[in-house]
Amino acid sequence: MTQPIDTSIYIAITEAIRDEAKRLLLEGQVSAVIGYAGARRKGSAQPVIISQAEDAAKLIFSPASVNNLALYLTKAKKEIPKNGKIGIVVKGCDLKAIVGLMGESQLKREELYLIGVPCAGVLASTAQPSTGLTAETIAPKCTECNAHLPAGCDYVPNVQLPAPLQLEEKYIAEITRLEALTPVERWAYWKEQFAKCIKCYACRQVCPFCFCEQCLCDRNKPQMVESTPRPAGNTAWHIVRAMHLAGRCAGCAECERVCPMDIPLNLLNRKMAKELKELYAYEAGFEVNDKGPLSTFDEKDDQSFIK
Amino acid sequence: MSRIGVFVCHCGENISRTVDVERVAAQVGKLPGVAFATDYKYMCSDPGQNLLKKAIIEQKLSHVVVAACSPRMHERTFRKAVESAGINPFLCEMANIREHCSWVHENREEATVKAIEIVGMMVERVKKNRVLPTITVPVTKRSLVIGGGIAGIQAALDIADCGHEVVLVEREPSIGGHMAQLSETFPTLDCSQCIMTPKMVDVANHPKIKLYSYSEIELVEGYIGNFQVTIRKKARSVDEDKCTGCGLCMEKCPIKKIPSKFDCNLGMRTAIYVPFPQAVPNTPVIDRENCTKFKTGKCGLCQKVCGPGAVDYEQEDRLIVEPVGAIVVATGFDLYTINEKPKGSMIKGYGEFGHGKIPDVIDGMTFERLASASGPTGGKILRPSDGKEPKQIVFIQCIGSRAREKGISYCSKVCCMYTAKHTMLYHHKVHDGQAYVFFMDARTPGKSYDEFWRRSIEEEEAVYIRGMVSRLYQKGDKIVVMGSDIAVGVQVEIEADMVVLATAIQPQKGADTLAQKLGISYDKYNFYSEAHAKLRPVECATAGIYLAGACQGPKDIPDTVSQASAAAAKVMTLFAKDQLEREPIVARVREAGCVGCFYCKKVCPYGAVEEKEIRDRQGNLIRVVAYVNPGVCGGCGTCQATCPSKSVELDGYTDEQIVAMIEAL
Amino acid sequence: MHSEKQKHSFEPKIIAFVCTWCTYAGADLAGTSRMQYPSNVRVLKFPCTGRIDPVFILKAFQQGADGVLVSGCHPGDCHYIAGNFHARRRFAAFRKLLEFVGVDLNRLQFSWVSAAEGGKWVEVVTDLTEKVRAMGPMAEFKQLALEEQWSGTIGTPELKEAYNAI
Amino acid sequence: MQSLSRHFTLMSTVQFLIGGILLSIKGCFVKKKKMIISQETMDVDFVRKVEALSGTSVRRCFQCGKCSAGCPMATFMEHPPNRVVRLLQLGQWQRILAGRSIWYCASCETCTTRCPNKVDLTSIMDALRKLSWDAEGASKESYVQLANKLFLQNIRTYGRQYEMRLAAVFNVKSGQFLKDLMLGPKLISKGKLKMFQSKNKNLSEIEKIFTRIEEMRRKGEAL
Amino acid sequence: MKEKLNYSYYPGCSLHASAGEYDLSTRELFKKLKIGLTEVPDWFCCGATPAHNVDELLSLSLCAKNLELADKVEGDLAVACAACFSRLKTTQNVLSESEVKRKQVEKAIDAPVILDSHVKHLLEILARDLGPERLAQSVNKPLSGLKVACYYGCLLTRPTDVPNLDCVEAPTIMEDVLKAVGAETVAWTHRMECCGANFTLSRPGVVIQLTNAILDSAKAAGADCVMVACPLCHGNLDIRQKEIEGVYSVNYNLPVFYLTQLVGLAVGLGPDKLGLAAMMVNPLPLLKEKGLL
């Protein structure tokens, strides 16, 4: 039985975003607004950057507004004007990335105008853009969302978000399943998954936190991680990436969405987030922290694993 | 292409006994990049170093690997040698095939294979080594001395006499330490206070010495040549500048029955007090735990009688920061007590000796106070229990020391001699008394020491009994000593009036905490570790910190004074230059790769990472990257392990070098 | 007491990443005290455990290590003030990750060995060697290294279609 | 051991006495001889056996004499405890076994408790007594061992200890028929010595333990 | 109120023979204090000192077997006899340190050795598990005015780190218990000297000499009586007292009580329940004099 999810408020939100963007551009408060616009395929949406008030009408918000737009503030900022404030449409999950980036000196709050979106969920990458949002077509990350309403934004449309449905928390379920396996079985699972990898690096490209200009894994003096898409190199790459994202990734799940080989990448990131929460009571993305869990310490940290 | 030279050392037989060194040289010689490989009996010897230098020149070597002992032992030696042959010292590496191989394995085949692999690893590493220029940093020519006992006093005076400023920090209200407590000293029997107090006064009057008494070290930051030391000056409740040392406050203080720590609880002191009459500084301190004013708010007599108005109840602890270039640690020792120790403590007390509850069983320091002319009995040997003169006195040596069951396995070094001295002092003062000494071995190495010990037996008629004591118990007003004489093979029982225990020497309480502040290492007993047991006995492994006296291990006064002067000499050597060369093992930022996330800055324990703005020619800010101040960087490499893009690299431990080693496996 | 040296069918390769101030010095002490331990361990010296990048552990396994030891100064003893505290967190997280991808954590040992603990060094190295010896070779990474290409199954219909079209 | 404990006949008692006398003569002989020390005369194997049985190292002892100082029985011994360890260090076990020191140890653990070097002298004494009995059988001094053996025989037969039988048999076997004669009836009247007792129901278990140990020894799996 | 205390009980051979009064008073006392006590069925002799003197492996095996039997009964194991207590604790200690010996013992008893069970002497149960406060609450006839010399003997505390009952050289656990029941304790010198129990049978001469020193010291310290927690100590101090008085021409007349007899007295048990009649040195005159009967 597919349970439909109420997204009727998205129409009102679209209107509100358009009005706000128009106002901002007209008043010159921002030099551009990053948001979503309809794309060629029916029902689909794509990122757009507008710097003219009349383009504000292009903006939409729909269940197909999946992209994490934070990316356009850092790595993909070529089209963004260098001066002035930037307005950006953010879902709760995207906001967490922005918060993380602020903690890592990549963004400054005062240079941003945050247009928050109350979000009931977006579509999974496997669903057609035109389909309605249901318990089946919703993106897995939305089943575990704890930020339907983004906090601390400059503007949030005044709409009433329907109470979110209780959905099966897909990552937690999968992590629990894997943890119950033996190491040999887990290794077999991940071996199978990583073997599929073709090293297209789409995961890296889309990740807001992979902002290094030169990735460690591209270096050849020394070659820390084998760069060819062989199983050994693939495994190393995904382990290294998960480690680098530990304590930073807040779960926008873009890596998993863009993976052409359907590797459950966010699973690794969620596992690390879970462990860090258990070990150090740290959860990424809620406040701008000078130091993440792995760049600080407590003298009383657990060391039961050390002889 | 690199031309690597490999030199395999036999270390006499230390390596060649278990490692086939010729085979190692032959095998390693075949590795790509190795141009020359040989073995030699003693690489560290002069001929060995000459062999190395000659090979570098003749074979036009570009890098060198010496396979020998631990780099902690001879890395400096060989780096110096290659430098004199014209190669940057950091292109020389050592492969440890002694401590990590020949000494820990018996099987020759296994050890040889392992040695080949170790050397192979270092060959791959050295290929990736880079020329590193020496880094120079300025030297603050002021020194900190921690501890105002004889060691600290000697070191402070030596350094100050050389014209450099000294900051001397003492935990107690007065300097003087344990030596001020002693009565007479072996082997000359000169009065301890007579030779000690003039030195204390010298410290007080020296224009180059800044004395912080009743103070402790709070925090140490920085590095050799440039330390920032925060000192906690505890609230003395008496203004040192105003106090004239008249002593009226002590006379009037109504609380007079506080056991004096200086007199080993034999004598009493007041709540406002100086520990002993010759104290330096001669400024009293209020013991706030026992003072009525602090306990109830009433009294205040001392303030009323103080002419200059020096008594200040409101005084608070003060934190003072002192910049210094070198630190001498001279925190001294503490005595083992036979009292019951808390459960789980490595050290145990002596239940068989009554756990310190028999009043006339005392330790050596208490005996010193009894024998001291300025002590609580005016130099008369009297029993603490009833004030009678003991006619039968038993000394027992090695209490705590050399007793691994009690938690300490080392020899405390001074007890044999001071017990011999005690028997003499006793005989001089109680002519009709008899002293007995239970001992295992008499350890008397030292100039005129054995003669001194023999004198106590032959002239002062002490009876030495070779054998230990099993139990002590009070019987009436006597103490029954159950011992044995192993030479005769019989049990011995003595009904003694007093028993003196030569208890072990231990580091001061809190020695480990101070070591952690200083970043120096210590052994399982908390004695501080020297950099090298033989060749660098007064230096710590941490540059710029030196050791003097019993904090490093049990020592008598002559040894302590020698070591203190040696430490002072080391400090003066450091101060002889204006600039200090330091190992260039520091982190460097590859600006091209740095994205300015500043994870390095977040984890740096030294605060060495700064933010650096990169601007274009017009002065527009392009981006902000990290910059590591090489003078401040300690060289731990935590930044590099944390940097996501590996844009900061620790020279000498680059990823390239490490990965080369892993790949060589 | 000298026990007969046993012959083993499998000699594991153990790689130890140690800090120079405590554990390396502790291993030196084991040497100067002439203690004996299995010759399987290869020591890589770092200034501090803080310098040890998790990637090195991964790299070591990939290079054929059957067991990895990471060892440094006890908390509070770090020569560099706090390097070992950072390392402690980093490795607490990293071992969880390795465990999750299916690495048996019995092959990865962490320890604090001070410069005074030659005996502990011997104990830690001997224990790890024997433990790993009993487990047998670390097959996972070795097999992986031998595989040239995709060994996964063609699960989805799209993939099947694409494959058939080649 | 089985024959000793099971069939302790009058015959063995006689042997026990004669053996004891012979040994004591030998003892005097050994004691006066100069100690010639060489690798051959220092019996390291014996010392190793003592160390294995007692689980303690004799080399740790540095002859401080604290054991002898506190030993309640030292006055009865010709070699005080510290010297027993010293002789072991020199591999001169014959000198120890020829004497009576080990038979006068009361197993009070005072020496072990106070030893500064964690030498477990009580266990060393146990080991020496066992090895002595194994090597030489009964000796004149080993009354104690006779009592001990009977004690164990009792356990094997009854599973528990019966003091009445133990005392009676001991007196017969050791030839001291009248020892403590006066105590017996008094104790019986106070109910302290029971004349008859029921056997333990689990006796086959205890027999199995004895048999298994004997078998392990036969196969050389245990000392 | 804490949960009810429950123990399995290993009386040991002596308590079923010469020390019957110790067994009787223990059972009665525990009943009175409402502490559960279940005798381990079919226990064996622990081997005591003779076994380890002759044959350590046998000694360890016997104790290991008893530990196994005791483990089948619920509760920590309560032991009354100091020798049994010492052997059972030593066995756990030796076998947890030596794997070789543990394997041999496991072979001998054909069962795994139980190393983690708690073996407790009665003293521990009274002084720690029950505690002085609760013990004092049960007292209805305080032993005031009775001066007791507490005799620890060898095996209760020695050697270091094995029985872990109390401080190995200066224990106070007996005094703690007695103070709780209102008795006075004396400080004396021979409270931990050996009585020579090992030689009771084989060398009575030695025993008499050692025991005399102990009685002499207790008397000199002004004690009215001696308290023991071991049937072997009791054997020497009580049974041989008359004999010693004869040999040394002295008059001690020191009744020797078991721990449970004195505590039992304080909580109101009668002489018949404490087996006072079985004592060789008649305690009744003393108890009457102190008004305790």
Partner chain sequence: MHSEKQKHSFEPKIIAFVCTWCTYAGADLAGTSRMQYPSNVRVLKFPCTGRIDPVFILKAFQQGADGVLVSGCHPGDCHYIAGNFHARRRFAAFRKLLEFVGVDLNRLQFSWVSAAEGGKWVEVVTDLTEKVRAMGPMAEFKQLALEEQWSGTIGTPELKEAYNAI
Contents of the next structure:
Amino acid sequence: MTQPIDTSIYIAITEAIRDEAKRLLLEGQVSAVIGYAGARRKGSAQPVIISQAEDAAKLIFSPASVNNLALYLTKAKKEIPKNGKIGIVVKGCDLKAIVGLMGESQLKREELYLIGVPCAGVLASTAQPSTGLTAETIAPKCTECNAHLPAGCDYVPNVQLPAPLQLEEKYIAEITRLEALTPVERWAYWKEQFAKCIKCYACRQVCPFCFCEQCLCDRNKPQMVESTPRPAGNTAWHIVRAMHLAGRCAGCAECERVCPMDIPLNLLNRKMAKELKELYAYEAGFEVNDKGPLSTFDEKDDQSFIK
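Starting from the form predicted in complex with its partner chain above, please write out the structure of the form predicted on its own.
One chain, no partners, no other molecules: that is all that follows.
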């Protein structure tokens, strides 16, 4: 049986987050703090927005803190108080999303107070919250994470991360396997995956970068993408979405976590990220960029794909 990963730091992080949130709210530095709180199931966590200092005691950080809270700065922005800065708890992948949204003029740095958390990893979507963090239960995205310690935050708890486990990098291994296939075989693989889609749009709803009030794919005059869950429409939807996120995706893998049909959406996003890094030396990170490689033109860009 695999020994659990030492997660004692989560207790220290929880206390630090509570103290900082309480101080911020008491001093009036923020009007609200977006973080995690315990949920009904043992060991589980859920997003929470607090605006009272006494509610800081509800905040936690644990391996079950899987949600990318940047979502609540876009999807739920109308429900968040606007009379001051917003405090938000961020893991490394969450921070990449916030930085990306800043580059797209969706967020302003001066309106946020970033509480960064050193993160040793979170649970995979298939793991039970009460099982603890092990080599078997850790989310695949965490085995390839290069942002365990968020950079540029206003506050980061002073705790030491445990040494990372040397685990198989599942996405890298799967991308390597797919790249070894012929184009016909790869197309067959993705067609099989997309055929499972039921068009529930959970992937869109959980993505911080899908912030349009009306998605282009919902329009019917003209209809850009077929809305019923049929093969052609499914394929169009997922290809459009992958291209839309290319160079923007923070790798939080929330889309893959919430997909009820287990479509490897983050695998597709990682493949797109790999292509952009190789072609344009560009990847999502902690630096605000107002122009991505697919929204700008440079005469030196590789144009060999044009036939």
